[in-house]
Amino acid sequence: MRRQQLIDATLSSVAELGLKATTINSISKRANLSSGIISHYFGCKNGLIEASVRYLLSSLKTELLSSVEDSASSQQRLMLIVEANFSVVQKNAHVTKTWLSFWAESMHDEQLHRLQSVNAKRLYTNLLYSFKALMPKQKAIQAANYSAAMIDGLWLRAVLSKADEFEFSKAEELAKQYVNSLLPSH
């Protein structure tokens, strides 16, 4: 509980201060728990830090595996991954300038770049394994770079419109037209 605590307080001062301004300190006030706790629990600011990425990363893999049926089609597997990209959770404002914090910082800090490659893996593969049911493996390939890329970038382009939820379902309906513009019968 008090870990969780612990990543709750650290979402929220991220998506207010910053990474960089987010201190032990920040953390600790917003979940009226000493600093020490911190060192307790994760070590230091930066295991915190790896623990609500990874937090973040889990969040989404069980709300793309929670809307996934083992009856879906390839094609309703491929609609269902983008929407969990643009879930309400995804949307969230803590949520999306916090994923932004840890973006920009994956380019400097080894282990957050680590976690964003995960990130970005899991993404591509559960793409690639719907589009190879569906054509031969190196359009497969390529649909899946191409569809990945047009997913992050349209979510990316809607929180820094700072977009609200129609733009959201804008950005999702663009995703799921051009993933569906890859497919063989288009």
Second form
Protein chains: 4
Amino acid sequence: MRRQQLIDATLSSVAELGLKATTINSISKRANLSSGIISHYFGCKNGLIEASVRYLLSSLKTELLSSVEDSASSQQRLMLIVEANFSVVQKNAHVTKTWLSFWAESMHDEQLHRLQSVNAKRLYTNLLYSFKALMPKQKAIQAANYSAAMIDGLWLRAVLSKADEFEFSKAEELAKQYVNSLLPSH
Amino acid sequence: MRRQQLIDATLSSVAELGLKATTINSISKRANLSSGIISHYFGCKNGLIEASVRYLLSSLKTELLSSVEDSASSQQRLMLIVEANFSVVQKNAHVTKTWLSFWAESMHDEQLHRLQSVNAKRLYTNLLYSFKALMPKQKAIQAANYSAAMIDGLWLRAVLSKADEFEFSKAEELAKQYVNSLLPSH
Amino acid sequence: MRRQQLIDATLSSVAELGLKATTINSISKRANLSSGIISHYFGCKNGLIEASVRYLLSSLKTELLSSVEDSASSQQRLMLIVEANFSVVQKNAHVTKTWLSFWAESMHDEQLHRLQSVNAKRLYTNLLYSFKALMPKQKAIQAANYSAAMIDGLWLRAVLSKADEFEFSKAEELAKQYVNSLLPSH
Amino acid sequence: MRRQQLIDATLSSVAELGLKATTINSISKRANLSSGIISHYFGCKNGLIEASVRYLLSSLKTELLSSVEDSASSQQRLMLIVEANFSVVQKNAHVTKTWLSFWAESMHDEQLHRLQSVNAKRLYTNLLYSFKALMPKQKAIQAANYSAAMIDGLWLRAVLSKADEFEFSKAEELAKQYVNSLLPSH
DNA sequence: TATGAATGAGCCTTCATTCAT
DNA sequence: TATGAATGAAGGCTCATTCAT
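Could I see the form predicted together with the DNA next, after the form predicted on its own?
The next block holds the full complex; its first chain is the one shown before.
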């Protein structure tokens, strides 16, 4: 309970202030807890940061798993993957900014980089799995690569332009159309 | 002269240590200069950071302008635009990481955000200009949007995976193929 | 407790080194505390300086209140006022110098100036109150003005000449004689 | 010429910013000269500060000498002494604040203290000389002491209250009346 | 468990001084 | 003479971490 309270406060602080300006204090105040509690539960500040990223990753995973039903078609799956990658935003608008902060930091933090790596590969793997059901392997690999890049690219440009919710859903729509355009039925 | 020396040192430090860990000291030591010199030339640390981003932006612009000849066809122009967006990297491998640091920080720094905004719009505008010569306006707008996202997406995934030079040129190649696939001749 | 410890250290440092040469370090070392503690309790260095002045002012006030009894005659009150203005010194020889530092700085610090203003007016008001019991209002106003100036002038000259305790009590004696000379009974 | 230019700039800076905030730069900019010039002419910053105080002292002396004529009566002399001590102000309103800064600093700077000492004694000596012509020595000594304190006290309270020109001349008038009240003719 | 007082290293900035030109 | 680029020590402040309660 306390752990989740602190993770939420961390995400909120990173979203609002940025990773650089997020301090033990900015976090503990948002959680209405003392500063000492953080090292008590997470060892150190970095431990909390890492746990927060893990939480975001597992949310994304849960999001996807819960929405995809066994009966879903491959095309439906693809749409749900796109949705999941954009939906984190729609639920909690400011969480988006945190991703970028974390990924930038991951370039200089081995632990974070590992998590980022898992995330990047998962998007690719999920896409590949569905594409393979619809086309030859070589084509599917290319489709997965392009789709992953397009999803991340649209997302990145939306974030950096400080897009509002409406613009975000437009970016999501574009991503879906692109993925659809790769399908043989198209 | 000193100014450029300091900007180079800044880019090198941000690339190696990240923006968060880049300090007045990490910069001035790389430049073999004293710490005080920074405020002498740039007012404060942030002034130097900003100047460094401006330098990267103008390099990108110069890169493009110098490569595009008047006689170039629109298709050639498109390829050159893609190349320019990836080439900054190839010349100076560590510069890539700095972009990401700067863009992440731009979410919480108005000044940087303005610069990032200019950069994002320029890519789009350049692409649109060339696409419009090859297809109807509405189609060109969509092509420019998709291309910009694809370029940024491929670039982002390459950076985050700590891609080496070879993988970067593969990403560049994918980007070119994608842009080409949008052309009517295709 | 810590607060008082730091205020005492501040007064001691300002007395010995002057306001200009008083640093976070000179204070915290005298208090046998770390430097960070100052911002913990007072926000910043200036907050501590201000609190120190407030402490001096309230000491002066307490000094006077505790010595003046209800039964005291107006003449006795006047003598006690003079004594209070000189006595802060006698108890704590080095405090004297700090006053001058603070007042000089008050010319360029709005906060300090407000405190100084309160102090200057209090001396005048206290004197006026007692004089009015002994003479017509117009005369009392003049007596209060002159007395306040004489007290401050004798005090200033004693401080600036780095007077010892004996010379200080001589100055106090002169001040008392002057005030007495203004009384009608004289 | 350059020397005087720098001294004027120093007085102006100390008046406006205070001694603490007066820097080599704040001075040299006001003088429209380079920062290096100061050590060239005065050795170091402190040399310039000291020279500036000396200049003020000699101005005060000159002021008095030029106004007192041999034919003047002792009473007239006394009035001129009072006037001289207040007149520095009237000519250059902001110079007043500088005195206080310098005197406060003199508590922790041997060199400045010596100059302050000269100044304090000169006022006393000048007053004593004139009083002795008008009364017995013992009485004259007391009158000089009281007068010096009254002049300084009225001046101090006027400065600290940030008095305007009008209030300053009222203080001067009070000082004159006080001195006159000590004369036997009174 | 939970607090927050206390620490001290590290940051950015300021500034008197030096020195090549 | 005169400049101002360059230095680097010192200042105030921030903040992750520790620890007694």
